[in-house]
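Single chain ahead, by itself, as structure tokens, in the form predicted alone.
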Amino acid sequence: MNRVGIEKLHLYLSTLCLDMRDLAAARDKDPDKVVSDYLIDRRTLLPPWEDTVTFGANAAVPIIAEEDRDAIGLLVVGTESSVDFGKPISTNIHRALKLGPNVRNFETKHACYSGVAALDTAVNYVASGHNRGKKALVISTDFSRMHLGLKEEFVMGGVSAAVLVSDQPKLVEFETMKKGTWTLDTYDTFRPSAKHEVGNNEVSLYSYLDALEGAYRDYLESAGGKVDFDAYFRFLVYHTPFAGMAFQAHRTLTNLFSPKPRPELKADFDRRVRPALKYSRQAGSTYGSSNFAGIMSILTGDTPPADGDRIGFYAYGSGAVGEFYSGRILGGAVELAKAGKLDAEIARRRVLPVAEYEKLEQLRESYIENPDFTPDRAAHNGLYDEHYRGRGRLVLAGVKDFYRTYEWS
């Protein structure tokens, strides 16, 4: 079996964001409590000329070199926010990135598991040897619907990730034979239409934790059962519908497999889990990109990992499925990740006042399933000129009779 892992990885958090303290104050909530409960400082917003397609393609642009275009044989896009119920957005992204014609491409959907479902396909494609030396490009791209004034408003957001998977990994090598899965049919959170994102938060919480326990127990069987929870994983990346959920996840596994007093639990969380939350705290809900955001957080954070450090990953998708798997950090990964200058890109985002955020959400809502519209590039006081014009980002040019047209800025 071939080695397989991540050769390149990049995240895109758009060019707009909302400060959670501003939102809390506007909703008569305690800003300190909101931030401490959810562990979200800012959340991603999308301007009117961006959608799921541009969001995903803009994550990929920085890591796709000219030689990669001919080397990619598979493109899989994971999303629950597609702009079409039939045509996969992988075709739009394939064209935008100018990949070769002999590329198998499709879209995966399983709520927030969609990104790891895409990754699984890519890993198996490379590990099997059927790739004939080709690489796989995985893109995970999602953003939230409008939730103005609702309690869910504080855990909305989005992030897109582009992951180049190959038999010459440079960031993380996956332990392909170690994997655990758990599944159940449930309605916890779901999107019954293009405009609605609904569900039961309590059911979702328990489904998430049940899937975590079930998937981890299955992982232990695949790993031969000889796993010391405290010593085996240097880092743990949990799915983050919001970053604060990671503490509940870690507490659950710790209580089951290595019980300890709360002060020790918190110290362990700070050492092994908090380093993976850097970017989820800037994005809000990370949807299918959670595990990828966790990897980048670890590699670019203040606690540099060592070569060979093992990461335990938990992916969850409402509906529901949980998966636990692992990988090892490779030498040179920190330098490669930091070379992408993601922190500088995020720091340049414009913070919208709450009133302007509300107008943006209402405008975006009016575009959903609208057969004809042209995004207003004059919105947000020169944002397009400052962050897009001449910067090589993909934007939505317009929609005519449902046909969508994209162009590079």
Contents of the next structure:
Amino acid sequence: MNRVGIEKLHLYLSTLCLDMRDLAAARDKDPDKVVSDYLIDRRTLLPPWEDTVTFGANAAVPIIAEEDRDAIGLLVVGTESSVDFGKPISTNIHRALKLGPNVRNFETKHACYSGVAALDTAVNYVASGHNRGKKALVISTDFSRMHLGLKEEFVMGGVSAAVLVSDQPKLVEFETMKKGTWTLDTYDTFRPSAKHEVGNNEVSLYSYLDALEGAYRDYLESAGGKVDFDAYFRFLVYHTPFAGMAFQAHRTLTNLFSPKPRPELKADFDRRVRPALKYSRQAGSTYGSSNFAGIMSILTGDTPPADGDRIGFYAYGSGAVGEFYSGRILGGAVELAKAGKLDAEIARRRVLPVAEYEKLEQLRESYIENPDFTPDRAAHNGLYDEHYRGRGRLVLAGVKDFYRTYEWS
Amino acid sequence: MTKQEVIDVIKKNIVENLDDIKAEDIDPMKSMADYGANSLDIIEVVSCTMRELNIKIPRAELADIKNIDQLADRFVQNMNQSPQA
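Since we've got the form predicted alone here, give me the form predicted in complex with the partner chain too.
Complete assembly follows, chain above in first position.
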């Protein structure tokens, strides 16, 4: 079996965001409590000329070099927010990124598990040797629907990720034989139409935790021998429908496998889990990109990890499936990750006032299933000129008779 | 174990997981949310209590329970169905 892991990784958090304290104030909630419960500072917003195609492609642009284009043999896009029920957006992204014709492409769907379903396909493609030396590009791209005034409004958002998987990993190498999985048929959160994103929050939180426990126990069996929960994983990247959920996930595994008093639990959370939350705090819900946002957070964080540090990953998709797997950080990963200058890009995002955010969400909803529209590039007072024109980002030019046209800004 | 004893275990776990609350101030006819618990706190109290009572109910089946008294009923029902050794 080939070695396999992440050679390159980049995230994209768009060019617009909403400050959660502003939203809390507008909805008569305590801003401090909203931020401390959900651990979200800002959530991503997409301007009218971005959709899940551009959102995904724009994550990949900074990391795909000319030699990668020829080396990629597989493109898998994970999403639950596709713009078409038949044609996969992997085809739009394939064209936009100018990949070669001998590339297999398709979309994966399983709520927030879609990104790791795509990753696992790529990992198996490379590890098995069926890749014949080629690489796989995994893209995860998801964005929430409109939730104005609803209680879920505080845990919406999105982040896209592009992950180049190969037999020459440079950031994280996966331990492919260690993996635990758990499945249950449930309706916790789901998207029964292109506009609806519905469900029951409590059912979803409970399913998430049932799946975590089930997947982790299955992982322990696959790992063989004894796993000391405190010592085995230097970091834990839990799926983050909102970053605050990571605390509950960690509390659940800790109580099962290494119970400790609350102050010690909090200290352990700060040391092993909080470093993975940097970008989910800026994105809001991270959907299928959760685990990738976690890796990038750890690698670019204030406490640099050491070579060989093990990360335990938990992925969850409503519906539901849970998966626990692991990987190890490779030497030089921190420098490579920081070279992407993601923090500077995020700092440049424009913060929208709540009223403007509400208008934007209503406009974006009017685009769903709309056969003819042209996104207004004059919206948001010069945003296009400032963040797009000449910057080589993919944008939606327009939709005519349902045909979508994209171009580079 | 009586229902009252189950309620006492739930109360103890509420006290351990929430800030600034005493067991004697908790009314079982109220929900944990009435005492400032968010969804995550409630889930933790439920998980800790199930572990202590040595019962296992899929968490997803507990989502519609409205107050502490109903939660105790559900736990007692489970204990009667599968008596612990």
